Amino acid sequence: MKLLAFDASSPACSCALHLDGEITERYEIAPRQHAALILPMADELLTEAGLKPIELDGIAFGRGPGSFTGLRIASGVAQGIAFAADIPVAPISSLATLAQAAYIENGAKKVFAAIDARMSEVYWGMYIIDKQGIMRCEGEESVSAPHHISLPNVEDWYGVGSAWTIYADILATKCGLSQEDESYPQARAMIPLALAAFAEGQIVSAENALPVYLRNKVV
């Protein structure tokens, strides 16, 4: 499958191309520069592969939670490319992408992903790897104060995400985790999730490629 994926939900901006089982990626930590970076990244990857957007089978983008501005940028780019090329879109959770990367890079099979949500809150979710090597959410993704979070059966959980930088002590105490990894979502790790979404029909049309903020009120 020829699939282009990108994420702008955090200070990092990334784009990845899946082609014939191979993944190429552009990744840069560049706060507030996502609008200037994301399309050139995609263009570079497509040019190197000798592809045009219309030759893609689909698009995947980080739907959130995360930076409101970044999510809107990613959603807008996904809508634009998908509409112009008449291809479907797979909206992928930023938290699930973090969990998938933890599995790929560290072999973690039970992941607690937490992203700083500001306003003294975190976006978080619990993920367990399935038999196909895909991270699946246990329960629902949530936003809450870090001291209100607790994990059932904390043994063997792996903590990942930017919230571990700001709320490391609170999360380690509340969640009982001894292993934390502060990282950002990356498009490369989104590819397995996107391929699974396409295989399972969890895709949308261009106009329905919308951000998921988790907070009810977004300015």
The other form holds:
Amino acid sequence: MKLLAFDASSPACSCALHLDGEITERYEIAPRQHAALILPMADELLTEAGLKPIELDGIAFGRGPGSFTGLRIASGVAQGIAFAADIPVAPISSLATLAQAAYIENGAKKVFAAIDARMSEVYWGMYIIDKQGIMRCEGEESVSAPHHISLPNVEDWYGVGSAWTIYADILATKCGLSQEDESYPQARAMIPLALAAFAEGQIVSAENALPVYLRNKVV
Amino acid sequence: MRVLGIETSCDETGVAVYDSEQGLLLGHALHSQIDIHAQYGGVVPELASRDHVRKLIPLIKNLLHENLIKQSEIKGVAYTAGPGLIGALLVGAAVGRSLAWTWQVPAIGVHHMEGHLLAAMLEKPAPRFPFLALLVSGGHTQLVEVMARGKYTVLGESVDDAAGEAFDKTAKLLGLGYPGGPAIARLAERGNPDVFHFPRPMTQRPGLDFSFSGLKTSVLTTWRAQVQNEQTRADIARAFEIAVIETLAIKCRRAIQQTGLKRLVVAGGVGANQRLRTRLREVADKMGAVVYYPRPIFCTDNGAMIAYAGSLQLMAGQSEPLGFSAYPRWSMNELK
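Next, give the form predicted in complex with the partner chain, keeping in mind that what was shown is the form predicted alone.
Whole complex next, starting from this chain.
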């Protein structure tokens, strides 16, 4: 399957191309540069693979939660490509992407992913690896003050995400281990999630490739 | 060349396809967010962005379907790149630039006010260059000398509130609905023009700049000092509308004198006001000048003007790189 994945939900911008089992990627930490970077990254990956955009089979985009503007850039790009190429889209959670990366890189099987949501809150969710090596959300993703979060069996969870740099003290009491460096969603880690979504039919048409903000009270 | 135009700079999602060979607008569609913002008395930027990202693709899909336009026939994409609300602009830019990349056709970011300036070119007869343009909307009040496409000189502009903004704010303090322009125009119908008199700001000194923020203060002071009934409200609305129209008329007369141009194009949302249209026509007639207006639906924000303005740039060989940008503030003097 020829699948293009990208994420702009954090200060990082990344794009990955899955071409029949092979993955190539571009990743850059570049706050507020997503609009300038995302299509050039995609174009480079496709050019290297000798592909035209119209030859893609599917799109995956980081649907959130995260920066509202970044989510809409990714959503808008996904919609534009999917509509013009007449292909389906897999909206991928940025929290699930963080969890999937923790599995790929550190073998973590139960992940507590948390992203800074500003306004003294975090976006968070719990993920458990399934038999096929795909991170699945336990319960629902939500937005709340970090001290309100409670996880069952504290020591089981591996913590990841940008919320850790800001609320390390509070979050450290919620799980056993945590990643030491700040981590952002990477398009490479979206590929297994997206392939699973396509296999399971968890896909939408261009106009339904919409962000999931989690924070909906904005006025 | 068939060009898809996309406008998402504020609270209207507009799309259109213009065919430059035929000189014909093949179709246009608009989704207005007025109902979303009305309860807040003004545009809420985050809500505007959220709505654009939901409505844009369905609008394009219907536009192509209803006008029997195939995707493969579109040879260029134009989107509003500024000025406007940054988040809203980025939605149109992201979708527009990505459509163009996938179709492998050029894309261009259009200046929103240039779109308004050129909207009258979609009408018959269209004004010939050079002309003088009065742009009056919720975000802008400008007098512009238009020598040719891309050759614009801003002769004067508002130093504070735009004319449309003055309408909105005045409507709010009189307890009228949003948007204020149509609400005041309707109420003014029943108002006596001779009861109140408001100043015509900045008309006593030379120059072509405008100022409308003091006017709403005058309205507020007057309204508070009166017995507040329906007739007073209507009389004030009428006097306010006259003050704005006369101010615009005085500056237009001055600009025609100063430039010697005999064609005046009026564009922007306030340009849909019928009493303004009538008054400017009188002014122009007396000076041997001709006034051109876009049809009312193309006075307010729309995709047609972006498709048209974009087609001129694309035909001239201009295009944008793959990295797209939006410019919330962007002077028309910088255009090429």
